[in-house]
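The chain below stands alone and is given as structure tokens, in the form predicted alone.
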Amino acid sequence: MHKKRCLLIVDIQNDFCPGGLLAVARGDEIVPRINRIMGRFDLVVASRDMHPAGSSHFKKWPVHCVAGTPGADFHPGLDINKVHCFIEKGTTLEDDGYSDFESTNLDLAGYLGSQAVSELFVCGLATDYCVQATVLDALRHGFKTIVLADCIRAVDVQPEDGARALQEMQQHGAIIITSEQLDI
């Protein structure tokens, strides 16, 4: 079976972009770059938080990405027509929904395995939360995992949280490149 490269787009949603309820500074700036690179992959998967109203997750964070609200929608600039598979996470009252590999509507590890994915390229929001959790889980599942550093943005609750998250991902085995290095 042909080995495939997959682009995993994490949480490019209205509430995580400028103007949203839990906005990541300059989070929308990565959207055009992600759109440009989608065609370089055999498979494109996109995740999004889909929290129920009253989620326990909102004890830690402001209310955001509530199912059925415009904030939970993908950023309007993201070309979702090129996405092959969608993942919803954080869908129960108890689930935080950080990683694309846990408590989702799809067994992502099983799906990627069934699609013969050999390399998983990760981009999206936010570096120091959902991207980091997803990358660390991908590595635990045995995927060769590459983080596209110019296609992510951090919350940086504390200064340099994003840089520390990247360092931890790399220490666990993730490869860090930019989108310009894709074909090298």
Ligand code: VGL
Second form
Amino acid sequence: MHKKRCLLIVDIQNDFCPGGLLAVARGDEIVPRINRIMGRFDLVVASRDMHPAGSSHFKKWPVHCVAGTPGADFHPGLDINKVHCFIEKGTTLEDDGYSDFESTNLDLAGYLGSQAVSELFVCGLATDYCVQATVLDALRHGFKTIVLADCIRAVDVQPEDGARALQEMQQHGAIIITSEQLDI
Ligand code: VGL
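Could you please show the structure of the form predicted in complex with the ligand, as a counterpart to the form predicted alone just displayed?
To see the whole picture, the full complex is given below, headed by that same chain.
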């Protein structure tokens, strides 16, 4: 049977890219890579962090991705025409919203199940927060989960946080490949 493959693009938003309010170093570098591979998937889902002003999340982090601000928009280079489904998370005052499986406008696990997705490929920002939380939840839900290591970037509050996050994802069962290996 044909394997149904979904690409899950996590938080490619202006505030997480250089010049944004919580910029991830070289976060924008992954945009053309993601655009290049999008067409190879049966389903493409893209999430956004979408906080209300005054969110308790901003006790831990600089204010970022506030609903209705340009920082919450997708990076303008991202080819959102190829996205089938958009999700938002972190939308309540108390919600950190790290994981795409905590989406507030869609039950992502239920949706992927209803679409008979058998393989979930994850890319986006940031490796050590939203990507990691999303991947660990995907594995908990029983999805075969593949991380595209050249299509993620880390915040690295501490040096090597991104590398440690990737290791933890792998230890929990994630498969780590690069986007070049998709061609095989
Ligand atoms: C994120 C820090 C704070 C992320 C979100 O998208 O990885 N990181 N909020």
